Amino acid sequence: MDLSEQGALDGLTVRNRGVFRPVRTRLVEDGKPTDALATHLAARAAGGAGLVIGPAGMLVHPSASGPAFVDAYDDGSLPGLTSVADAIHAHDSHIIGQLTHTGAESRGDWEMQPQLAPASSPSDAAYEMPKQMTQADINSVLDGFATAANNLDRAGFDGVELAAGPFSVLRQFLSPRYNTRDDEYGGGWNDRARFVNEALSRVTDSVDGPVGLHLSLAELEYGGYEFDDIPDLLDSVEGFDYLSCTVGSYATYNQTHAGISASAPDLLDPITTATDLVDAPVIGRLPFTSVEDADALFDAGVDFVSFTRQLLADAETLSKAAASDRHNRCIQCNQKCLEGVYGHAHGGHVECVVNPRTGRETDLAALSAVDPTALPQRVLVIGGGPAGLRFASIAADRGHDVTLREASDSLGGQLGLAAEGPLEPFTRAAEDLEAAVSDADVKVELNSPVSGDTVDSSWDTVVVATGATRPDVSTYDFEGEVVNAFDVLEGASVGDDVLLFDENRWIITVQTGLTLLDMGSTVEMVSSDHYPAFRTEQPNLPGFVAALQAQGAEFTGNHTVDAVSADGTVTLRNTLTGETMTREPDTVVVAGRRHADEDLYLELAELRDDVYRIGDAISPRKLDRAYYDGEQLARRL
């Protein structure tokens, strides 16, 4: 079986076996889909996905609410839903809408109401005690499933999928952790599955297309059902036309979407168990499903392969794979796909570090559709880090004659140092950026430092991408000697007992701490936040904290380093109470902040008008800004 082969779901013929599965976007306004949401989903259909499932988080009842959800039960959502369906169909793809009720895994303060759930068993991801659903509540929610499904049918959707994964009251009814009822909806598997089966039946009666079930094969929660329960789980559920496999609950999404901080659960064996038991098509995925994973999933018995974050990283992944063309890969960072939605960062909607168009599809055309430049120029790019590489490849693809000069003997800039330990997946970013520059025939000159007097007037445009300098630990004015965290990452020696002062507040502190622990040092991590690296993305932070604590790191939160004396004694001050205490470590390591390497730009800006700076040369920020700055300048030049 191959991704490009035609497939079928209960009579629905799909042009290939690549699926874009639901992902929360927050491209929603007042409970209704926006044009941005339709364009976002359509970009994945245009990029080769034969089937789109979504939008994610379409609610079936007003007792579940929130700003990230589509109110599919509301007739007022029909125009937006119709636009979504039409946008997908315009690319010869199909769309199946996914319906859910969040149950105990949300909160009621958006509508000032209690949350309905199988029982008064709160989720570890929420702070509210839910209300146990009465029979009247159950009947009303079942009516809501039928109404919402009918609305999707009226809007032109090709089928309906019921969510029994994270954020789902259906999974909660199946769960011994959440469902402690003693009536006909609680107890053994068949009773706990009763509500799910009734919902499937009501939806099947309401639509003409296939009705699927998106099911967590294990909750990964203490007291929840486990992979070993798959036979009983699948034996109890009936009435679905296809099964879509996922894992976990909202409380365990730091495991299921582990990214760079922890190893996600292996789904291949559980999916194989499911395909052996289910007499219906199965849609399968692995953590961060890549094109290379498809063969293993087909061997496990799935009929379709679902992708999420890979199609955020490159919406054209499937069409490029079919043509044997290179595509940009997901780097598992969680910095924008999850943090933008769940952490409400970066504008509060889905985006992607390595693909600035994601979440901005209404504003930015696909790079494959961007017009060639009307005025080709000779362009000099100074610096071969992420910003310079991203700019250079796109500018050259648009027809500019681009030369890139890098002072060192390799490309990638600080990605080379960053892409180690937990950030090893960032290696993909460096490789893909360099491959894009090669594909675009950019002239690359390594070991070529540039000064202001060597940039002559033959260049039409100069782009400065010199990045940022390393933190200067001498600025702390400590009497005693301290070691730069960047030097530790490059192998600097330290003592047996290390105090790591977190002034960076992000992942470099974690990298440094893990490196020190691997070197055999005992480590105390001091931070003015509650935890070290506290500004790390919330999907990643729990895994990093667990990894550090598992190796014995001690955390001293809400403290700062006031002084390091000449004999190495460290004075700590509690930032909340003002009280002080001392430590006597063998070595003090400081994870500080970088500064823009802007001198060359400022020098050139005095000499010429056609000079720009991008990325960290403007201000040191995360990797997404380097991609964004480089791409935006290349698009408009």
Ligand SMILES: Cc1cc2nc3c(=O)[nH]c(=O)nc-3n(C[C@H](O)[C@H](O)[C@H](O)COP(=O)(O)O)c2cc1C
Second form
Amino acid sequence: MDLSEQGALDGLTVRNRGVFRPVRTRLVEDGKPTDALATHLAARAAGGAGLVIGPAGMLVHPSASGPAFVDAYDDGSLPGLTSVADAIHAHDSHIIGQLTHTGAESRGDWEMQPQLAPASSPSDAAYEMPKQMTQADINSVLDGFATAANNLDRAGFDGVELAAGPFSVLRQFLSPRYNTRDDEYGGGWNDRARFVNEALSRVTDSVDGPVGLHLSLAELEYGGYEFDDIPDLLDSVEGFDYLSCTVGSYATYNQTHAGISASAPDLLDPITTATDLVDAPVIGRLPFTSVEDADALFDAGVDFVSFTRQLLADAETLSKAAASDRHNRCIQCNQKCLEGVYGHAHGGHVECVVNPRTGRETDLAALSAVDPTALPQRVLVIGGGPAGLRFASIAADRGHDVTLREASDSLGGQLGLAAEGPLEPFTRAAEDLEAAVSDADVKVELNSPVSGDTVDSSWDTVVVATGATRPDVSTYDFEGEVVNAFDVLEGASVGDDVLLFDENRWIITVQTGLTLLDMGSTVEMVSSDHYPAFRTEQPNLPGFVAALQAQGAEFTGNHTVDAVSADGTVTLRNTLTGETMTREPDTVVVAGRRHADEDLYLELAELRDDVYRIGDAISPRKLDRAYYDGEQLARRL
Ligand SMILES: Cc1cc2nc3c(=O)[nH]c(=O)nc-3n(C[C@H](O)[C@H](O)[C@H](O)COP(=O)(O)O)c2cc1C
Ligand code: SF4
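Target state, the form predicted together with this ligand; input state, the form predicted alone:
Now the full complex is given, and it begins with the chain already shown.
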């Protein structure tokens, strides 16, 4: 079997076997889908997904509400839902809507409701004490499933999927950890599955198309059901037309999406077990699914393969794969997709580090559809880091004559240093950026440092992408010696007992801490934030903290380093109380902040008008801004 082969899903003939799985996007207003959401999903259908499952996590009842969700139970959502269905059908793809009630894994306060759940068993990832559903609550939520499903049917959706993965009252009913009821909805597997089976039955009665079940094969939570329970789990649920496999709960969500911070569970064996037991089509995925994984999943017996982040990273992945063309790869960073929806960037929406169009599909055309320039220019790009590379390839694709000069002997800039340890998947970004520059016939000149006086008037446009300088630890004015974290990452030696001062507050601190621990040092990580690397994206933080603590790192939060004396004594000050204490480590390592490498830009800006700067040369930021700046300038030039 292969991805481009036609498939069948309970009477639905799907043009291929590549599925775009649900993503909560926050492209929602007042509980209704927006045009931006329809365009976002349609971009994946246009890019080759035969089946789109989404919008994700649409709500069936007002007691499960929140700003990120579509209220599918509300008739007012019908026009938006109809637009979504039409947008997908326009590309000859099918669309199945996903319904959920979040139960104990969200909040009730959005709609002045108690948090309805199987029992008063709170999630470790939420803060409210849930209310055990009464029979009247159960009946009302089941009615909600039927109403919401019927709304999807009326809007033209081809089917409905019930979510029993993370953020789902259905999974919570199945779970011995969340469902401690002693009535007919609690107890053994068959009783705990009663609510799920009733929901499946009510939805089946409300729609014409297939009704699927998106099911966590294990919760991976203490007290929850595990992979060993798959036979009992699958024996207990009935009445679905297809099974879609996932893993985890809200509390173990960082294992649902294998990222740079958490070890991912093996899913291939559990899925093989599931396909043996289920007499219906199965949609399979791995903790991260790339196009290359499809064969292993088909061998495990699945009928369709679902992709999520890969299709956020390149919406045209499936059509490019079918044509054997190169596609850009997801780097599993979770820094803009999950972080955009769930993280510190609360109030944002889904985005992607390596694909600035994601979440902005109504504003930005697909790169493959961007017009060539009407006025080709000779463009000099200075700097071969991510911003310079992204700009250069797109500008050249648009017809500009682009030369890129890089001072060092290789491309990639600080990506090379970043793509170590947990950030190893970032190597894909460096490789894909370089491949795009090569495909676009950019003239690349390595070992070519540029100074202001060597930039002559033959260039129509100059783009400065010189990046950022390393942190300068001498600016701390300490008497004693300190070591730069960047030097540690490049192999500098340190003593047995290290104090790592976290001024970076982000991933450099994590990488340095892990490197020091690997070198065999004991490490105390001191941060003026609540704990080290606190500004790391929320989806990545628990995994990083776990990795550091598992190897014995000690955290001292809310402290700054006031002094390092000549004999190496370190004075720490509590930033909240002002109290001080001392430490005597063998080595002090400082993970500092970087500065924009902007001198060349400032010099050139004095000499000419047609000079721009992009990426870290404006201000050192995360990788997404390098892609964004480079791409935006290239689209406009
Ligand atoms: C930003 C984001 C939001 C998601 N929201 C949902 C959701 O609401 N419902 C759901 O079933 N899965 C959701 N997922 C999980 C994905 O459907 C998928 O299972 C997961 O990303 C792992 O697959 P991948 O490695 O192909 O990305 C979400 C994933 C991302 C990245
Ligand atoms: S933000 Fe990172 S993890 Fe998310 S889709 Fe983009 S590259 Fe993948």
